[in-house]
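Starting off, we have a lone chain in the form predicted on its own, written out as structure tokens.
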Amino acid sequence: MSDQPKPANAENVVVEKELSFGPVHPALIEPYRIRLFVNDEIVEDCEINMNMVYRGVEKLLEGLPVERALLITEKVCGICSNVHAWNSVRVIEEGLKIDVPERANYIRTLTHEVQRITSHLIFFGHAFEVVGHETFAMRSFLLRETFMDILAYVGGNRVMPSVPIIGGIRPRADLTEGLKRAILERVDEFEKKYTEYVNRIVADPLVMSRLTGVGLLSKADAIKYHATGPTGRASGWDFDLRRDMKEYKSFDYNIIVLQDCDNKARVVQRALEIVESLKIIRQAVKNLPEGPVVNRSWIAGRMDFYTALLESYRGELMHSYALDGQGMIRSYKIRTPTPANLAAMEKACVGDHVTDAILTIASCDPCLACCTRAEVVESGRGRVMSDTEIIRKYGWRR
């Protein structure tokens, strides 16, 4: 604790002392340092820097032949990788027009939605390692182990399944009849233990005294702060891309939007979503259509530069890229949600106890592994802009 000054960007607000948690600190999941400007233990101001496993992945893409690139990308991140995979084939794929066939688009969407799961039940074991319950945290990570091993079916690893390709997804990811039925039974399965947990989270006082009424982002501050995915929409913000994914047109689902703009609500809306989730996965195995699952069809070459926008877990991701006449690539920018949702956060942890303002920043399921990918050097001022910096600076659209 120290009497150190807010930051030269922050409003004029009297505090009496700065808390400061991280890089490396146990109540943070990932890499990130945390200033907090507190009164009696209240929260006047936050300043989040995120930009410790900056690790030059767009600089390690520059030059490479788009087939070899793209075998990177999903290493982004590996709770993330099915999204960074699909996401960079779909630059290509509509920068040069390759028609992918519907079967392997139903594959790519199942994978999707299974990694969602995954991704949504890790952040409830983080979340509640924070709340303090343990049994809650424990039980997530036995219940994502339905989908890690349907990944492994599917794709035949756990973390880094490999299922997109240019033009369709690999043929050993092909969906057989014993698999169908084997992710089916999985499925139902699942869902019966899932709903038995959600029903004992929202029955347990101890979990919801901690959530309800705490973090609150109102739908106004929301799309100010350019908050996106889970993190928007429990803050009545009804933005979700897989409304605008011609993959996604063949399925009846529906958006999560809540009103509560609270750490519960934050919780409560990927609750709703794991279900939704479920029916997706159970139309694409019961309603997968007949046909071949690649197109090699195509040739790499000059394309201008394209973007891609995706549905990621957390919210709206971007892959931009261009290729040159030999196919390499040119000047590759990914732009992931978690910049965007953690400035959120600095907003809603505004007001809350410094012991509940830990959990509301985690409450948007930062990744930090995808997020660090830009920085910039303002000229003559000697000195690395932050990720939050820039977005304040130069827009969330720009």
Partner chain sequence: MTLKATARRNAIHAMLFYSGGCNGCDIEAVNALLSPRYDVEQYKVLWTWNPREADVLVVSGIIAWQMLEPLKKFYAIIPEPKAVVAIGSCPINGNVYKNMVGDIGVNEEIFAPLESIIPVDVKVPGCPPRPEDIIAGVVKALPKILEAP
Contents of the next structure:
Amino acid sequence: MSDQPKPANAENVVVEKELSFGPVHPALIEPYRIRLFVNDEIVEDCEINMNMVYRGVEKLLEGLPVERALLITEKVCGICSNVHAWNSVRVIEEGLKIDVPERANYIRTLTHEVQRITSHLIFFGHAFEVVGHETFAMRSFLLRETFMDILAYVGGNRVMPSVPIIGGIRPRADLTEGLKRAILERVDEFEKKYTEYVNRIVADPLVMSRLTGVGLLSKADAIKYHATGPTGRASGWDFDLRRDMKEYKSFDYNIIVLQDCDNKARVVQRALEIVESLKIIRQAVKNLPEGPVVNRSWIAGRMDFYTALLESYRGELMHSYALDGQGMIRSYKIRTPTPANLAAMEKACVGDHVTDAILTIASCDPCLACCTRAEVVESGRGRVMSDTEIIRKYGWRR
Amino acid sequence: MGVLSFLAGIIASSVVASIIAVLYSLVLPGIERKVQARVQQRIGPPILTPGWWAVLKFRYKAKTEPIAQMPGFYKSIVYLGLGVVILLFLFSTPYWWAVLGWGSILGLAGLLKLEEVLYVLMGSQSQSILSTSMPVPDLAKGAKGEGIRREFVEQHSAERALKMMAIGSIPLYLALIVPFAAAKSGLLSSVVALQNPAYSAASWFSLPLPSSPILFTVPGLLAAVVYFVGYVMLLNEKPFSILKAKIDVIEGGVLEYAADLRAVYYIMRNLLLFTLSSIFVTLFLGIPFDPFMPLLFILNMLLSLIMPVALAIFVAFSPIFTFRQIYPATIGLSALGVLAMILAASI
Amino acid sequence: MTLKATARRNAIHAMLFYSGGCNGCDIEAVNALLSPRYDVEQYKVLWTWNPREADVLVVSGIIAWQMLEPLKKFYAIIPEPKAVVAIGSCPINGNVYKNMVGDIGVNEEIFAPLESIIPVDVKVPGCPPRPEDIIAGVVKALPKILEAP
Amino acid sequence: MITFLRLMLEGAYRNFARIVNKADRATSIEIRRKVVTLSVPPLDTVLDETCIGCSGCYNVCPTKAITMVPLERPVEIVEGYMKTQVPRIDLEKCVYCLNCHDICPIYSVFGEAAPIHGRDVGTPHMTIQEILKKPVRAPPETIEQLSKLIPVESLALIKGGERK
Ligand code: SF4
Ligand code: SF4
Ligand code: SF4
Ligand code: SF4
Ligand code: SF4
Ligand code: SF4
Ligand code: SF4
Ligand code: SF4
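For comparison with the form predicted on its own, provide the form predicted together with the partner chain.
After this comes the whole thing, all chains and molecules, with the earlier chain placed first.
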């Protein structure tokens, strides 16, 4: 059945009934709604409704002094907090050509990779919860504690380390010698346990029978639906923004691309990416250049729209804004990876059992805290309004 | 006189046996959880918490009306379920062996089947807030799937229960047949007599030990394995927990039971956990739960721990199977069961 | 101590309701539940996803408008006695999303604080609170449940 | 298959040890002790040692979560400057916007680790006397901006005028 997924919109598809889950449901670790259109147990079509956590972050950011923006962008999401904070400062840094000391770049990259590992381990936890394997989920959360500790040492908080600021990093996040040693030690210790953990998973026939050959997302589909990040790479689409980021130029690592296209590939993809992240962390700590960590000689002035792209844990993240003469933000735009993956998820779960479909959705690592968008299709003129436009036109209330 | 004393005996034994069994069975989920917790490298709850205290606590919660198609019927199902499990348990105790021939494979199998049917009924009744009736605008303009029948997750779970009924319990029945086949009789009494000849003549304080347990023969061992997996299936535990999988249908039909109804459900489930392993000890080791032989029933209870503990370990290491895996697994197991049966018949 | 109170103290079923925060609190709560390092179960707190079973409703997030109705419904169907624990500064005061730093007025898209919707018994401040804070918060909600008739 | 069997056997041994002997248990006993005694300490939000009592954070907090409490015994940090008060944060009002963290001079002006932060800051590795001996790096505009927010007597310190 899973070998030949039926096309989602084909005429001959029989849909017997609809099953809907969420927004409060154990399979979804955050609010969104899945509607599965099933025939017996087989999913024929799927709709994911992500519009559950509208907070209006983009609007809130408008008119703020740019250095304050950071504090809100970081709270876009508690999994990717560092990514948002970093990318929002990258916009002005690249737009106004502010120099960032090399040491700061290293520490930013380090935090980024540390958080990538925590994020991927959440993924493992979530995926194995959905597979029903509580023990593996617990093991992965236990492994994750190592890196939560590192984040807390570096940034002062387990979830929101608030490391980057415009021109560098917050000085309290500077690495001391003791901290460097501690990180290296913990990374070594982690790697040992982690290898064991992954080997155990891959050798487990019960778990593997759930993962293999389910949730196929072909390369063509991945490209067609703009799957990004690990979801796309596990389908053989070799695309990683870290290649183009100048912050990553001085590191030596591999970009993992797998060709299997199924749930197993997406799990293994992330397992291998963690290993690469460990390499980067080691290099960042060992080769950390001396020097200042923040450049404060910048003045926020007029800036045209500038867009910064960053490879976050789930794919491409875009932040974009303009500044007026006083350095106040105009029209902030965030485009996060999960909405881009959403269509791919909807596609990938077609043709599988209901339980497998939920696993497939989980295996794309959905997390929608950041991605609620409001869109109104003005039927008269047949065009889609962005949320900024909607708010301008209709005000805050719906 | 004979009838009267028999009646008095059966009533007394039933009361004593069910009370002991219920009290004891409520310790099992705690042990189960504790074992899992240890495997997962944590401390885990105190042993009495998930069973004993939870049930007591639910008794003290305010009664609420379940959201169901027919709330009255829905409520009565769980009591019915409890009744069925208690009967099942009593049928495996010696005093009932003689009553109407129910202490036989037919009685056991019939009640087990009834128990499974109840899950289907529960599922089709319950209509919790967790799925279709969640107050979110699903059918907004432009949404997919307009006009399609919208189903509650519990109803989906009922459909799954139906499928599990058809295939899932076959291994357990096959395994059940093995000891009867070995004894060449359909009655529990002869199965026990075959293994434990000392039992029928023993006095109340003695401990008649089985001389030739079926478990230690080749077909017995095979059947025990099959029985164990069937046990997991019948209890809807991982990996066969598809009809109450937390990840999609949450708890299936029992979702809406609250307060005292939930307490009854907990008792029912835990008693089933105990009953099935007690039956295993009776059938495969020849140690029945005789309420008037303290040493014997304590031994039975202790040996009955093996199954739940094995179950806990098994559950800790297995994912949930979908029907894609369940069908082949059941077919394989059934084959094993049939093999055991053939071997047993040829002993 | 009565049997009733003992039973209630020895088995607490807690349920997490995420109403639209940033995930930070949800993940920390899940951490408290799933990470062996914290392990809520040792404190006799059993995590559940079924409102019918719950005693303590743990709410995180700012209560976005889509989550408002579900939240009220869930609260309503939890059988008495029940307690509510608000975790994170989101349900306590709306966090930065309530918009106290900008100049566009108060954000009306969110319904924080939680107190304005359902009664709150314990507040666990933090952004996000650490898992041990969350666990301690759930345990602190106990007296209310114990004293209920 | 062979690897799986090997893993099974190894796993059986290790998990047996776990079940029977509580081997490699990962639960933190420290945290357990704190939770059962209901004494989980709140995060250290203000480091009284290093704070210079300037009220910068008090003035900048958007939710008025900070109050300045007078010290029982004022401390003379450098000659001519007394620390008379330290801030206290009401965590239920705080929104963790970090404005206070960023305005705190020990951080914003001198660019060193900050003693106050809506969250934990780790360990600042300096004393206030050392900090004040360093040359001031704030540009005049910053001082101008800050002067709108902070009491006058502290401003003198930033400008570095009166310092010996
Ligand atoms: S799209 Fe998301 S991040 Fe942007 S304003 Fe809306 S809710 Fe906020
Ligand atoms: S919401 Fe925007 S960014 Fe996201 S998929 Fe649609 S068009 Fe692309
Ligand atoms: S993609 Fe997921 S993890 Fe990243 S910011 Fe969005 S919600 Fe957070
Ligand atoms: S309190 Fe902070 S961490 Fe928690 S949900 Fe709100 S913003 Fe996220
Ligand atoms: S200038 Fe003085 S008063 Fe102002 S923040 Fe700095 S130290 Fe505090
Ligand atoms: S972090 Fe809290 S105390 Fe500090 S300024 Fe913000 S609201 Fe005030
Ligand atoms: S210069 Fe002013 S606005 Fe900028 S960080 Fe320092 S105190 Fe804050
Ligand atoms: S801004 Fe810093 S130094 Fe000034 S009172 Fe606050 S904590 Fe103390």
